[in-house]
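The chain below stands alone and is given as structure tokens, in the form predicted on its own.
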Amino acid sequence: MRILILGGTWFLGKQLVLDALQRGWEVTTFTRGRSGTPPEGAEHIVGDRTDVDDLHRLAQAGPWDATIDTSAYDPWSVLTVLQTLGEGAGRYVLLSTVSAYQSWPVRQVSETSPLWRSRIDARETDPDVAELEPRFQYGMLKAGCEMAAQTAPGGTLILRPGVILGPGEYTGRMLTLFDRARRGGRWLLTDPDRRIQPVDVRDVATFALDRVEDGSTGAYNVVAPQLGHATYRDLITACLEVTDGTAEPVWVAWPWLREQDVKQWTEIPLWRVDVGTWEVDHRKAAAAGLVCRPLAKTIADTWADYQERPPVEHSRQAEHGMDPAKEAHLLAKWDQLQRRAARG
């Protein structure tokens, strides 16, 4: 097959390129050239997806059997890409997100759950978009991207991952967990038995390319199974094991921790109390062939990859982790609470 990847130089985009080349496919990547180059063997066209002249130049390199869009954010840019490439884009594969669901993470979601109300031509700078809270804005824009994707003349495949981990992960979640495991001392944590559904970047790439190859259309939640995959304790245990970390987990009650001004999802990475966070229906993707490797394997491979090369720098990395002084203060408060409870 001959495919175009919008993106392709880091994390999921890079993994898609590597896997496609391994299958013997011809791969063209289109990026601004600011975050490196794609793996050797791919044709790399430098340009901006928001520049119509650049898109017309890209179109001259087509046609393709499929276009995989890993960098869509504004719906109008998806619409512009499709209008410019036309039938040359082939089937259009959009990497969306579970954040496109209006009720995520508050409630369980499946592929039939309502998406955020959006517009096919929405832009991040539009007044009605800019006034939204960031998490609502993100979901609204991604839902709009899905609307725009449906205009593809060659058919549309939409993939909605949740949390993606694995080699090359750049958001700072795994870096923070690894660093904290190695720092030692008492480690403030909570909710050890919470089921979690992170998916390995390599499994996402395999599933995406398999669906490209078999001609699939429609939408799929690309997440790990809800049952039997992993718990939050499994995540922490794996981080301690691969790093030879000496930190001692202190599992405090999550209702108490929620009252202590701790930022969920960031100060304690991947911890969130909303019931729907890790209750995303995976059954449709599983029936279509999604296979998820054990979380411990993902963590081990991510750690090994970090030893060979540091992840790309990204602004989100600074969001993760808790100030050591704040952590020590909270641990002292928890200890005091436990002593009072013991005295009756």
Ligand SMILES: NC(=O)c1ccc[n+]([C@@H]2O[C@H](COP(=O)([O-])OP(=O)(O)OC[C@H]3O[C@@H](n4cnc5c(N)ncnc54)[C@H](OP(=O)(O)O)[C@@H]3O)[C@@H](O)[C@H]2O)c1
Contents of the next structure:
Amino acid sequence: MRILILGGTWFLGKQLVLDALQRGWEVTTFTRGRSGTPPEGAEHIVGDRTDVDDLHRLAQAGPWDATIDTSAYDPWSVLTVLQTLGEGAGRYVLLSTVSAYQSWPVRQVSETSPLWRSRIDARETDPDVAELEPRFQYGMLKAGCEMAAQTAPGGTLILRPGVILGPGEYTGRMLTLFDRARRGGRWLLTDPDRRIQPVDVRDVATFALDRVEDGSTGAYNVVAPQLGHATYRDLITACLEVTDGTAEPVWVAWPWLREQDVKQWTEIPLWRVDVGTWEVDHRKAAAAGLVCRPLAKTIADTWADYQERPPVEHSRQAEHGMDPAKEAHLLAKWDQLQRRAARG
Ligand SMILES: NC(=O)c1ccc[n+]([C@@H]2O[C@H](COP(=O)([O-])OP(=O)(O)OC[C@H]3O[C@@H](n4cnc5c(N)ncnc54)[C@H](OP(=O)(O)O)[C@@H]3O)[C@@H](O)[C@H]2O)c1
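Could I have the structure of this protein in the form predicted together with this ligand, to go alongside the form predicted on its own above?
So here's everything in the complex, that chain up top.
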């Protein structure tokens, strides 16, 4: 196999490169070169996907059996890539997201749930896109990327992961959880029994490349099983174990926490009250061969990887975590509430 990866230096892209090279495939990567180089063994072409001249230069390195696009955030750019590479792109594999579903995270979603209304040539800078809340903007643009990807002459495979964790994770979720576990003291947490579905980056890469190999098309949610995979408590326990952290979880009631001024998903990473957050149907991907390793293994390997090298720097890292003074204030408020309740 000869594949092109649009991306390849941060997280999933890098894992795809490593896995494909291990399979003995020829790999070309295309990035701006801002975040370093891909793993050794891949052909690296430096260029910007929004620059048509750079794309023409890339096209000369083709053709490929498949193109895996991990860096698509703008439908217009997917269209331009496809128009420039033409049949040379081979099958087009788009890394989309569950955020492309209009009802995620409010309701359960499966592959047939409606996506955000979008346009095949939408751009982040279009006035109607720019006025959307960032999380809706992301979903609407990814839905447009999916529309654009469907124009690929060699066929299209759409992968919609939920939260991806694992070695190299850079959004700040794991960095924050590990730091908090190690800082010690009372740790404000909630909803311990909520089932969660993070998927390991290595399992996403394996699934993607297996599907490239077997010629699959269509769309798949790439998430861990809803049942029997892990709970939020399992995530916290694993973070404490691997870091030898001394923090003591204080599990407060989530309806109370929701009423406080706490930013869900970031101040407490991966906590969100919407019922559909972790109700993403994984059965189609499982039937096609997605195998998810235990969450504890993902967390242990992520921690081990951070000891070797820090993840790529990213602006999202600053969004995560809670100011310690705010956490102490909320814990004191919770204690007071508990004392009052005990007094009746
Ligand atoms: N992380 C999650 O939890 C999650 C969940 C659901 C879906 N996803 C999706 O999964 C995909 C994987 O993301 P990733 O960050 O792991 O992928 P990645 O391929 O490891 O990183 C993105 C790559 O794109 C390159 N890039 C960015 N802008 C570019 C441009 N204008 N022209 C050329 N190259 C450009 C970056 O390198 P340079 O900066 O050096 O150019 C980098 O190599 C994304 O599409 C994301 O939407 C992620």
